[in-house]
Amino acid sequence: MEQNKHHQVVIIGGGTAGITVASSIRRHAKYLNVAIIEPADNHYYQPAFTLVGAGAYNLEKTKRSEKSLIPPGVSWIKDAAKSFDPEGNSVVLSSGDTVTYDYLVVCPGLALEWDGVEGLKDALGKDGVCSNYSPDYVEYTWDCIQNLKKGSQALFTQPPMPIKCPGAPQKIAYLAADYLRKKGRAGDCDLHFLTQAPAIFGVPYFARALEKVMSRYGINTHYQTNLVSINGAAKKATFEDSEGKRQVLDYDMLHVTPPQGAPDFIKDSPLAGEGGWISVDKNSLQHTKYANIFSLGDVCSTPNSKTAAAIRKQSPVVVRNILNMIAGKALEEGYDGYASCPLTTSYGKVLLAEFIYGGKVTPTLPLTPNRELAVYWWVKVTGLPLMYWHYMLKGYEWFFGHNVDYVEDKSQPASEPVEKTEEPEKKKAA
């Protein structure tokens, strides 16, 4: 690449946030010169991991080379970026070079901070200690389930947030359950989630009904409890309490969800605001200091949930504020903290948490947001999956709106046992 290439946007990161970003600017504006600067070769669909992790999807159907999706016109920097330079308009890049640009847009995702529990480096893919976090091991997550034996001790756990994808600590649980009642072994096992938070989820009205699915299984729920090492060899996980106090735990099988953060480069650069995080105002995905850069998805600052659905209502808010700045117009305040949650409660059956800033329930469809239906079983399976590749990923940008003037009813309850799901997919030769 040559020193001091310029472009008119600069993206940072080929994952959803930077393809969906591009791909919208190319059908906005074609005349733009936009480039991505992304090292991987290849791009995964994650929020199928979970399906994944449990045998109900294929891992090779989550993948794409990161070649496939770049948009056309769309320069693609294989490289990485190293420091910014924010006065300057330029992004220096782990090969040295320099790039400049008019605008930058900044989602480089979350970094998988795997050092952050001692011993689990060591333990991880083998012994039982498996994560729906990394396709390196999400299969072998679904091994460990297989394997569970009578008796067995089986630990999900849940750092403490933000993290990508939230529900997806307690998603793999209720499936692991499902898995052995639907064997006809429910009861089996000693099954246990421990999550760092005070709560299982952080909207109170979707929390209620999600209590009662942890209950239904008969899961061990432990709150405000974080896993801090991890002793491969003895089979012993340690967690320490709100309160500094330890407790060692056997398991037979360990699901463990990493601690995330920003990226380094992200967190020591001058873009980086409390926490590590991209200072940007929340409705606008503006920088608080430079007017020039954008930043969405995972790495912002903004206080919603980092999902995948975030990022479809972000992107459009994004593209659309660089148009007006290049148009001399003003900003607009269009993002309000969307995030969806599909929370796979069993094998068969999906309970869809939507909501914005605020913890305010949003649902999309006309149906009782807090109820297990069949219907998002089929949307996270086929529909989501279709979606992403083929729509969010290619630019498009209309959905469906969500309710913000829905009204919880609470006199509505929670879903029902389920007495009969879906056999988990035969898992295919990769």
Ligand SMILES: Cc1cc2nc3c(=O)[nH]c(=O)nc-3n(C[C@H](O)[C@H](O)[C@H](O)COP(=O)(O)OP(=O)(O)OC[C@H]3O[C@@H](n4cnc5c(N)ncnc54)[C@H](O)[C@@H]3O)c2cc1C
The other form holds:
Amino acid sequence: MEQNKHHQVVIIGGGTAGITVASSIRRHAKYLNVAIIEPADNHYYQPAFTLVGAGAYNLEKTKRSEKSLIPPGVSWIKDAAKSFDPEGNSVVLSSGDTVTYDYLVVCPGLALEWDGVEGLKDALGKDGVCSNYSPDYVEYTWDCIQNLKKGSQALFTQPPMPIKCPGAPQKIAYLAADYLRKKGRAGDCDLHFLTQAPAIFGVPYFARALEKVMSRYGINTHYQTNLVSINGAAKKATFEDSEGKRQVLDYDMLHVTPPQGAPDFIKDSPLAGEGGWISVDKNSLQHTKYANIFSLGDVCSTPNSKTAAAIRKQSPVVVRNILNMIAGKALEEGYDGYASCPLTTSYGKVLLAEFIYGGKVTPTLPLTPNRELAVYWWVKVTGLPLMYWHYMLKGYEWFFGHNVDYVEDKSQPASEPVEKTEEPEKKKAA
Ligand SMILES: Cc1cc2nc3c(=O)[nH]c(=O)nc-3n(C[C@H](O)[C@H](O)[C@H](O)COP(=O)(O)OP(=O)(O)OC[C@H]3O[C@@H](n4cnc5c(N)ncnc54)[C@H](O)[C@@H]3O)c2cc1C
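What would the structure be for the form predicted together with the ligand, given that what you showed me was the form predicted on its own?
The complete assembly is shown below, putting the previous chain first.
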């Protein structure tokens, strides 16, 4: 029998954003009646998938049961949201039940569009085609890296933006190259990074350092080219450039980052704005049309880098703004676009890119931000997972602020040895 239930706050999605928001609300306002709508049994710590694909982390350690993460006092509606009636403050679920709310938080993440590349679904998981973007295939990435033979050709692809963790497609290329280097086999495979973007990274300050990492490993970088089809049996991948010109490349290993977009039930809803993403104010995270709806995480329209790190800064703003509305106070415009991307440039070192809207560099620690540092490898492998499970998902919020007054020190080179080139100014002077 179909049922109707009411909760003061309803959260759609029990992923990174949903659990963080629910826990935080419970810490600030225990009296609120909160429910999470989430169909999945398991929750994954996706940022560690890069490490799993590189054989540096165990997949089991990334997984927790959803049940164990639902905060005490919060109701879990184990169902999927199907459609919205924002005028009537209700959500219809796949089961046919309806849930009504005073405040709605929408965070079902984004959809991985495996069908967006012809032949990908059939090819995935065998004959060298792998992806760190799915827990079902991420371990196969590590098999593929270890199976690289002398003379093998490995391709690493990056689709059009936005995608979650825009650094992830290149991180695995660095780790594959470093694996070969550590085995004393640097240069015996042909590695290619093929991206639809015009640059290696969206923030020029970090892009300059990352270009050096690419050239240090001898990874061939191809810009503005997009994977459009795979012939898994023949091990051939077809790419299309910005002018529609196609080229076919052979591969022994193909690491695919699938195209990504808003989930269909969001795209088709009255909440969707441009591109199908939930349309919110980029600072307050309030819906641009429906005042009692908020959104954060991968599904919302904010032009930040879609990362768990961004959610850590978005969640307190959403929670405070719901409480502000309940108290009849003005909303705060608290989210500045912060995101961070720990770029695993080798086994043992990470370049931690932290930035806000407009590509402004905003480090948290007083360390040179474009350097590859061992301490950040520790942060990535040990510190951040601990912080995720035991701090962020438990609704704790305090952390050192990122430095919005940081002035880029353009003279700093990447820390690893790179090919020395004479600076143009010095050349002129000589
Ligand atoms: C390979 C990889 C590497 C990454 N590396 C990093 C990194 O180094 N640093 C970093 O900060 N971030 C990283 N990320 C990104 C980060 O994991 C995501 O940005 C973050 O998990 C997004 O959180 P979310 O809550 O928006 O979505 P998710 O965590 O994906 O959760 C969405 C939830 O909504 C549920 N859902 C879906 N549809 C419905 C529905 N109809 N009704 C109800 N619930 C629904 C899903 O089951 C899921 O549980 C990485 C991601 C990947 C894949």
